[in-house]
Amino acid sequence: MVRVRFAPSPTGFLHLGSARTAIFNWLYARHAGGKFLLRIEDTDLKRSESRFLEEILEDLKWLGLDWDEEPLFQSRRFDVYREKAEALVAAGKAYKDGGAVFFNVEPGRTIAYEDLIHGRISVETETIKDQVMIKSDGSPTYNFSCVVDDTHLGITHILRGDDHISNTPKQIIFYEAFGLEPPRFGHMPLILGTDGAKLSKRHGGVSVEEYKREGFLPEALANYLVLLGWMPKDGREVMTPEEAVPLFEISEMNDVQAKFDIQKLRWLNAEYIMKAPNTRLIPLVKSQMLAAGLAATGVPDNYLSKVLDLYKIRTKTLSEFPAMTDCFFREDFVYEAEGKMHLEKPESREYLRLLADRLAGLTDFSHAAIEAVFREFAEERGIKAGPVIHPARMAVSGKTKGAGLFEMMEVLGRERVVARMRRAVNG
């Protein structure tokens, strides 16, 4: 059976390019009906907090990762490390030197292997120097203790980023010194930026926190780290973790260095964000409102839901809603500045008053009631409807863009329309 496993480190929140290695792992394991295991690398103690382990078991969930067994923690297994390199010590592979163990490398050797991603990958032992096993201060190396818990966890396959490349071989030498056959390595080209530089806060975030903070939906986050590496044969590039385990195949994976595009990402977000539902999206429309300090407590879900119908196509990150939407929210918005024109004009401020009061008698305040009596107002009168569009949607908004302006008023409802309008008109 197909086993493998993702091995976060708890001092810090779980970074993009962690996160799509857990992604591919958990895709492999699914697709093979095999398990997906997590080894938490916390043999650094005064770096690894409680915090941290928290937030990427909590961003592994929301991405829509489970994994089957229980977590294994490092840190709880110095003396199973200790114990084994010992062994090696007793059996003259390893020596030890100040406190620390080290192994003992074997020159004139090349040490090659099969990776699933790269193909051949070859190394001479001369350039490896001999391995610290245990530290003077009696924890674990990394690779030495990879080797320990892989063995234990039963790892068939490890894929991992580009940067692990170096640590392979070092790691296939404690497997032999062991006597045990290596899992298959498979190792992702790195995400770079979009300048090809090393992926870091200037194209965009870092953390799945920062997205998820954002407004950026899991499975739109999932579906884009997987196109980071991996492609169906179909072309099709909307699809979540779960609509892709039936086609996935670690030989079709990239072997280039991906490029992380935050337009790309946030086109996949606004296809999600139009699919979902609008009780799943006014949770988070809430959180985002009172994380710009609009008032989110009160409002009818809806009411809310109306809004999201008219700002779903328009939204590609819930982020935006509470800017874009502002003006259902509140009486005190700010007019842009770029549209101030439509309402200085005296002919413009005479339609407002005039359509107010055309719109106060109207019993039916349906969009396309509304329209009716925009356009009879425009034609009485022998002009286009957008010297009379334009200062209304101003006067109720605030804004120059946004959803269509008669779909807006029908949400805003009569009273605050004409109201609105009225104290355009006044100034």
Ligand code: GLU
Second form
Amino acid sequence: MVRVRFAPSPTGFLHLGSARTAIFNWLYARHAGGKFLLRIEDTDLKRSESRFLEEILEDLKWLGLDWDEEPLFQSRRFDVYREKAEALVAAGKAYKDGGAVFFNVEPGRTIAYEDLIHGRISVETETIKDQVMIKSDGSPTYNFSCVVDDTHLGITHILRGDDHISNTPKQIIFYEAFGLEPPRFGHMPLILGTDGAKLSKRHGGVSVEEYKREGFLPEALANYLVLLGWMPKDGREVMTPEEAVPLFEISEMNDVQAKFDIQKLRWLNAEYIMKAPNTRLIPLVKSQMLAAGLAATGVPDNYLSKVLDLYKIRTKTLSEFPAMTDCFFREDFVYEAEGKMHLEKPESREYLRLLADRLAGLTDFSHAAIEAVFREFAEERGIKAGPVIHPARMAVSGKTKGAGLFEMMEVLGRERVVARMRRAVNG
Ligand code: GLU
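For comparison with the form predicted alone, produce the structure of the form predicted together with the ligand.
Shown next: the complete complex, the earlier chain at its head.
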């Protein structure tokens, strides 16, 4: 049975690269009907913090991943690592020096394996110095504890980042020393920015947490991370990890570096926002509003839902929502500089005044009825719709762009619309 694991070190937030590693291990396990396990690599007692662990687990759940069995904590297994190291000392394969335990690497050998993603990789043991297994402070090294625990957990396949390629031969040497068959290894190419540089803040952020805060939906981020390592044969791009499970083939994974393109992620996010039910988006939008300093507490959900109906097809991340929709939640919104001219022309002011009077008398304040008022007005004057719509849009929203003007007006309601049109004219 396939058994894979994700092995985070709780010394920081969940990095996008690690999240992608977790997703692919999960995909592989679920596709094969196997198990996906968690191992917490908290051997660095000084740098490991429980708040990071909590965040990591929460982020994994947020991304839609579930795991089997209880997570294994390396910090609770120091005696096991020591015992395994002592066994190698007793077998003459390792030695102690200054409180540390070293593995004796035999020169003149070639260590080779068939990488699931890159094909054959081989290394000469000449290039590998004697390996520390247990440090003088009693903690195990990553390579040693990794082998002891992957064996203990019965791991069959190890999928991890390319940054571990140089560790793998060292781990294989430990498997050999224990007389064990190593698992299969696959190393995923690193994620770079579109400019080819190491992923950093300026590419849009490096941790899952940053994207969550920016108003990305988890299925969009997870979907994007999947595309950074693999694409189904039919070229389909929009799929949640759940939907990717039956299609996934490890042999189809990319062996070249992946470029992180924030615009593509934003596009995917827009796709998922568009499809998401308002009941799900409302609490997310409320927290974005609070973060942006827009009062969201007294706002009824059915009102927010109407605003969402107008804007969810226009929003790429939920963090854009407060600025795009502030006119629905406050009277003191500002007029965009580039639209002010629409409010300054004498004829625009005249139109606004007259239209406000007509709208004030409209009993059915539906978008269709409002539109009819505008069309009729333009026709009577023999003018196009633009010269009346632009000033009206500025007057009610302060913006030159946004949802359909008449739909916006319907949601805002007659009193606010009329008052705003008059205010724009009277200053
Ligand atoms: N803790 C290691 C890391 O975060 C795990 C590497 C592995 O999967 O073996 O990179």
